[in-house]
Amino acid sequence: MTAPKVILVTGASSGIGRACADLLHARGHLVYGANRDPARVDAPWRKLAMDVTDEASVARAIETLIAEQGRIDVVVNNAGLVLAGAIEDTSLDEAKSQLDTNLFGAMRVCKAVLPSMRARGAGLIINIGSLAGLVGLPFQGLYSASKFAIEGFTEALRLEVAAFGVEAVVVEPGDIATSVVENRVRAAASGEGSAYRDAFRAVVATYEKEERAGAAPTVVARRILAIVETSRPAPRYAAGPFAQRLLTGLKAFVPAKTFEWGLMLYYGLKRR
């Protein structure tokens, strides 16, 4: 095992974040798990209050961690939400909320930890993306947009920080059995009056079925543990069901219209 590292995991109260924090702690690393209400979390690792949509909250949490430990070796940017709804039914405020959490939340954390990492000449940032950041998913277009953005954000960040000895990596989970089914946010206009109502309900039902049958969060946690303990991480790592990883990989080799046809067939969508 490598020497114990000081690791911050955001969104650590449940799901992938909780599995990561638990496994990294069990491995002997010094883990800080951040979420909005740490008093509600019973955990063996250190807890931090952090709302990634609030710059001051992020700054306070990072200042506390550095004051206690003197450094941050690894950040796992996991905090996020899933917004569902047709793009036409999604308000700009709802879209902004999706991006504010999934993209700008990660950016706020990166901006807060990078000065310390640059000063030390070492650090690792792991951004949690998604296979939905490689394939646009119907009725989760803003979620896909936020994860596509994480791909480009991480690629650029990786190039920018390399000269300072800092690494940036994106991890792309597929369907993972977490509380996403219960916590999915639906666009307010996606109800009875929506022109997309029937297709929306059918597609989301498919998502929920696959999520309930998805891989355990520990699959992603083990991938992240391996990244933390390697000396030279790759730019990106997929994690989750093999069939989904294969599907997204085929996108680069299958004609675009054929790939789109397959997705529409799978989700029961029709072209007029």
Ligand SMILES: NC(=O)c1ccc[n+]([C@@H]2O[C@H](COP(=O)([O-])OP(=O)(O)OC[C@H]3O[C@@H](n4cnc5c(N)ncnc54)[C@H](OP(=O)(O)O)[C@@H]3O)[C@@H](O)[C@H]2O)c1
Given for the second form:
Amino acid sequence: MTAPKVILVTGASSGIGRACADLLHARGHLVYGANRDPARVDAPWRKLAMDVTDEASVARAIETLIAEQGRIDVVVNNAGLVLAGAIEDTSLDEAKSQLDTNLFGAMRVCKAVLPSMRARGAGLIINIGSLAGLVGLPFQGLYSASKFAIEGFTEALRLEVAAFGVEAVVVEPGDIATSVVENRVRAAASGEGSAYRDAFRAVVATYEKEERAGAAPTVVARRILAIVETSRPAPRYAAGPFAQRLLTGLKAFVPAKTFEWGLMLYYGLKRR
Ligand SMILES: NC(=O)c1ccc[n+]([C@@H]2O[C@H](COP(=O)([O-])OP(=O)(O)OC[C@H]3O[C@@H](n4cnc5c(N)ncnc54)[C@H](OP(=O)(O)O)[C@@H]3O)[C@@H](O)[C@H]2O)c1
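What would the structure be for the form predicted together with the named molecule, given that what you showed me was the form predicted alone?
Up next: the whole complex, starting with the chain shown before.
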């Protein structure tokens, strides 16, 4: 094993973040797990209060960590939520809230840790994207938008921070069995009055089925551990069910209309 690293995992109270914090801690790294209400979390690693939508809360947590350890080696930007709803049914406030957590949350954390990483000439930022950031998913358009954004954000960040000895990578999980099903937020207008109601319900039911049958969060945790312990990480890593990684990868090789036809067939969507 490499020398123990000081690691912050955001969204460590459940799912992928929890599995990741547990595994990194078990491996001997010095782990800080953050979530909005750490009092609810029973964990062997150090806990931090952090709401990634609140700049002051992010700053406080990073200041505490750096005051205690003098450095931060790795950040796993994992905190996130899933907003479901047809784009037409999604209010601008709901859309902003999705991006505020999944994209700007990661950005707030990056901005808070980069000064100390640059000063030390070392650091690793692991942003949790999604296969939904490579393929636009129906009725989760804003979630997909947030994860596509994480792709571009990480690609750009990687180029900017390389000169300071800092690395940035994106990890793209497929369906993982976590609390994502219970925590999914539905756009307020996606209920009875929605023109998309039946298709929305059917597609979200498919997502929930796939998530419940998804890979264990430890699969992603093991991938993250490998990234933490490698000396020169790649720009991106897929993680999760092989079939989903394969199908997503097909997007680069089949004609766009054929790929879209396959998606519509899979989700039972019709074209007039
Ligand atoms: N599960 C999947 O199939 C899947 C697939 C691809 C990507 N992902 C991504 O993996 C990440 C983790 O998801 P998960 O499936 O493990 O979901 P989860 O079990 O619902 O966990 C979400 C975590 O995010 C935290 N969180 C949410 N909003 C937050 C905020 N404003 N500030 C701080 N923490 C916040 C939650 O903590 P508190 O509520 O305790 O604050 C919780 O720890 C997300 O970025 C998700 O998009 C998941």
